[in-house]
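In the form predicted alone, a lone chain appears below as structure tokens.
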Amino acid sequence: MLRVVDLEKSYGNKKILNQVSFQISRGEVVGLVGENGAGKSTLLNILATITKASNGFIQLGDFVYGKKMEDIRKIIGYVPQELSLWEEFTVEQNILFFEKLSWKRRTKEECRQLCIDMQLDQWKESVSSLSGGMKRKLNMAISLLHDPMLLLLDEPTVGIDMKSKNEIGKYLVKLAKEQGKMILYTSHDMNEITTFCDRVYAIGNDPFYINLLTNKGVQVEKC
């Protein structure tokens, strides 16, 4: 389980998150919303352990934050916004390189395997060549390598096709059912967060989109 309580982030006098709480058990996909500025991509950033927290309080399985954060990121998986891949490079070459840098080795099978899984399988194409859709997919694989049992997602279908969406959310559900694995998840496409996601979490003190999806029928809390 993910635990956070009474969360809070400032940058000299500006609190950018205040006391937020929540919590995430194994096998949920759990949606993040908010306004631009709510402060979404800086939690994601202090669950991940690129930013340190102000106050508040992390637990992840049987770790606290604070403490062996080495071994925290070993089962941490992060898909910022930015797509962190080596566009002259293949797609054999850019999931070669990245396992190599992985906390767990895998087979050169094993990685084009997870490729498939997520059905992307130009494996010998140049990334420049790649579709957005493709290049999102590859840049999930990567965060994928080392088994991650937390899986942190930062808007990871933003300006990709309909179809692409489709399979990437089927592909975290998957995920989360048959492994077990926790999935936060941030959208501004309320069809994907609807569609996706068990429940819903809004951080920010505008309420729009609770009274949206909770008019959905979405179970939806504020954080």
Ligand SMILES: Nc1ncnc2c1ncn2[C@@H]1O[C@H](COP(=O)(O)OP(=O)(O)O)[C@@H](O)[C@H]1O
Given for the second form:
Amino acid sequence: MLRVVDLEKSYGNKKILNQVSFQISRGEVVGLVGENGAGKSTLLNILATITKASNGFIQLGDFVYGKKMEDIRKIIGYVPQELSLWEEFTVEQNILFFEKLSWKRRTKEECRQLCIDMQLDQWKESVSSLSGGMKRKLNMAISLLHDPMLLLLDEPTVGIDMKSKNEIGKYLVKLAKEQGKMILYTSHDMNEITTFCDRVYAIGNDPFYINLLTNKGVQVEKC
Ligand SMILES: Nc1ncnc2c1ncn2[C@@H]1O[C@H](COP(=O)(O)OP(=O)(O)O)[C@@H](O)[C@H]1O
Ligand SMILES: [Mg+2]
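To test you: the structure above is the form predicted alone. What is the structure of the form predicted in complex with this ligand?
And the full complex, kicking off with our chain again.
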């Protein structure tokens, strides 16, 4: 379980996150929506231990943020908005490179299988020749190498074709339901959010997204 209580973040005297509270249980896919600048990426960065909150409490499984941060990092997978891949390397070379950086060992066959599960079949192709959707999938596959309990995805489907979007969404649901992972991801595509998320949190003070999703019958709460 991930539990966030009264999280606050300020940059200088500008308050970005104000008393953000929410929970995610094992096996849930949860969407995070909000207008540009609402603080979605800031929140994900804090959960990913990259940025520190100014105030508040975060618990992930048995860990409380602030202590044993190295252990917490071991159970988190994070895919930031910007891709981080070696463009000149093949899919295989990329994934085997990142496997070396991971704390958990995976065989080449396991890495290959991870790509197959995601319908990313261009094992021997260079990343520079892949579509945006396939690059996204590869970045996600890399984030899953260490079998994280919590997966944080910042706009994983922005600018990619509908087919890849659909495959990614379905795969996220499968990961959550079959492996009990907790998934928190941001998107501006409300159809996608409606299709794949169990629940949604809206960040910021604008009720726009809450009204929109409530009208679509989605369970949405302000966080
Ligand atoms: N390192 C930083 N220093 C100062 N301001 C920042 C920093 N990172 C983000 N911000 C500000 O925080 C606000 C929220 O940004 P962000 O979390 O990227 O929003 P979102 O992902 O919802 O679009 C923005 O106004 C942004 O300018
Ligand atoms: Mg963002």
